[in-house]
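What follows is a single chain, given as C-alpha cells, in the form predicted on its own.
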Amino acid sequence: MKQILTELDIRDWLTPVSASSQTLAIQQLENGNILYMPKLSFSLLNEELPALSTRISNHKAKNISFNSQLDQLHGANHVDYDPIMIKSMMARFAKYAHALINHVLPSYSKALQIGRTSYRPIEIHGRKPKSYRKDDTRLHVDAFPASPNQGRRILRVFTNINPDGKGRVWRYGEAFQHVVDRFLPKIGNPWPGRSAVLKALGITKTYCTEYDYIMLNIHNKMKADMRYQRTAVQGEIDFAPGNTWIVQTDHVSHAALSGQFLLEQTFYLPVEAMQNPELSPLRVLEAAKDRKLTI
C-alpha cells in the first residue's frame, strides 16, 4: 500500500511557508494524500486549560461544534463552563487554522469557504453511536446526510491536543477510484423528485444533487459492509498529541479508532478552485458514469 502521509516541516501557523513546499501540499493533497506537520502545535492558553475535560461536552452530541460565522455553539455543556471561553478558543484555532490553508495551499484561499469548527473531548474507541451510519470508527469517505456540500471538496484541519500523551489513531483505506469501482454499480438513481421533498420537508439544509445522493450512498454502504472493513487494503496512523494534518476527507477513505481531545476546522472548496479539478471525487464519478452529475 502506497505511503499516505506527506510530512511538511511547519512549526508555525502563522508564518509564510516556501514555495516549494506549497507546490509539494498541493500535488500531493490533490493526489490523495494527508498534509502531516509533526512539529506544529496549538497550545491552550491558560484560561482554555479547564476544556481538557470530558465534562465539557452535554454528552448528547458526539462533538462540540462551533458556527463562527453565526456565533452559534452546539453540544457544550452551559451549566458547568463557560461558553464565552468555548467560543474563544475555537475560534482561536479557526482563525489558525485558516491562516495555515492560506499559507500552505494559497491557490484555494479566494475560493475557499469556511464550515464549522469541531472540538471531540470524548474519547471515540467504546463509544456507542447510534447507527452503523454514525460509526467513525469504520472505513468511510464523508458526506453529510442534512448538509450536501454539492460537490465542493471537503477540506480539514485537525489538531490532536491530548495532554496524556495519546495518539489519534486513524486507518486509512484504498484510493477513491477503488472505492467508486466497488460501490457505485450498487447504487440506484434517486427517484424523481427526491431532493425536493427533502429539501421542503427540512430534512436537508441545502439542496441534495444527484452528486450528493450518490456519496452518501457510498459512505453508507462502506459502513454497512462489514467484509469490507476487514478485507479492505488498509493501513494505520498514530497522530501523536502536538501533530496537525490537513486532508481531503472526501477523497480519502478513513476511519478514526481511538483519541481524544481533537480540534478540528472544516474548509469547503469548489472544484474549479483545485489546482487539478480532474481528481476530485464529482469527476471521478463523472467519468465512471460516463456524463455530468447535476451539482
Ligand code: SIN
The other form holds:
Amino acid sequence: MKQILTELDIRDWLTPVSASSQTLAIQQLENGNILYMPKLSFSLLNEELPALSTRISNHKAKNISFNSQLDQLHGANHVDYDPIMIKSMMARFAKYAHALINHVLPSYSKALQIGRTSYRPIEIHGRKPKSYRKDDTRLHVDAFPASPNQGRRILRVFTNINPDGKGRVWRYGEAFQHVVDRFLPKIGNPWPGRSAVLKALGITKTYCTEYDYIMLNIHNKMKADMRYQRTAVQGEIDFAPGNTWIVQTDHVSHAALSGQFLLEQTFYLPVEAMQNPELSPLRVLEAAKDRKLTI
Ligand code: SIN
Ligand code: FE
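Now that the form predicted on its own has been shown, please provide the structure of the form predicted in complex with succinic acid.
First the chain shown before, then all remaining chains and molecules of the complex.
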C-alpha cells in the first residue's frame, strides 16, 4: 500500500511556509494523501484547561460544534462551563487552522469557505453510535445527509490535544477510485423530484444534487458492508498528541478507532479552485457516469 502521510516540518501556525513545501503539499493533498505535521501543537491557555474533561459535553451531541462566523455553540455543558471560554478556545483554533491553510495551500485562499469548528472530548473507542451510519469507527468517505455540498471539497484540519499521551488512532482505506469502482455500480438513480422534496420538507438545508445523493450512498454502503470493512486494503495511523494533520475527508477513506480530545476545523472548497480539479470526487464520479452530477 502506498505511503499516505506527507510530512511537513511546520512548528508554528502563523509562520509562512517555503514555496517547495507548498508545491509538495497541494500535489500530495489532491492526490489523496494526508498532510502530516508532527510538531504542530495547539496549547490551551491556563483558563481553558478545564476543557480537558468529558463534563464539557452536554452528552446529547457527539461533538461540541462552533460556528465562528455566527458565534453559535452547540453540544456544550452550559451549566458547569462558561460558553465564552469554550468559544474563545475554539475561535483561536479556527483562526490558526485558517492561517495554516493560507500558508500551506495559498492558491485555495480566495475561494476557501469556512465551516464549523468541532471539539471532540469523548473517547471514541466503545462509544455506542445511534446507527451504523453514524459509526465513524467504520471506513468511510465523508458525506452528510442534512448538508449537501454540491461537489465542493471537504477540507479538514485536525489537532490531537490529548493531555495523557493518548494517540488518535485512524484507519485509512483504499484510493477513492477503487471505492467508486466497488460501490458506484450498486447505487441506483434518485427518483425524479427527490431533491426538491427533501428541501421542501427541511430534510436537507440546501439543494441535494445527484453528486450528494451518490456520495451519501457510497458513505452508507461502505459503513454497512462489514465484509468490506474487514477485507478492504487498509492501514493504521496513530496521531500522537501535538500532531496536526490536513485531509480531504470526502476523498480519503478513513475511520477513527480510538482517542479523546481532538480539535477539528472544516473548510469547503469549490472544485474549480483545485490545482487539478480532475482529481475531485465530483469529477471522478462524473467521469464514471459520463454526465454532469451537479443538478
Ligand atoms: C471522522 O471524520 O470520521 C472522525 C475523525 C475523528 O474524530 O478522529
Ligand atoms: Fe469522517
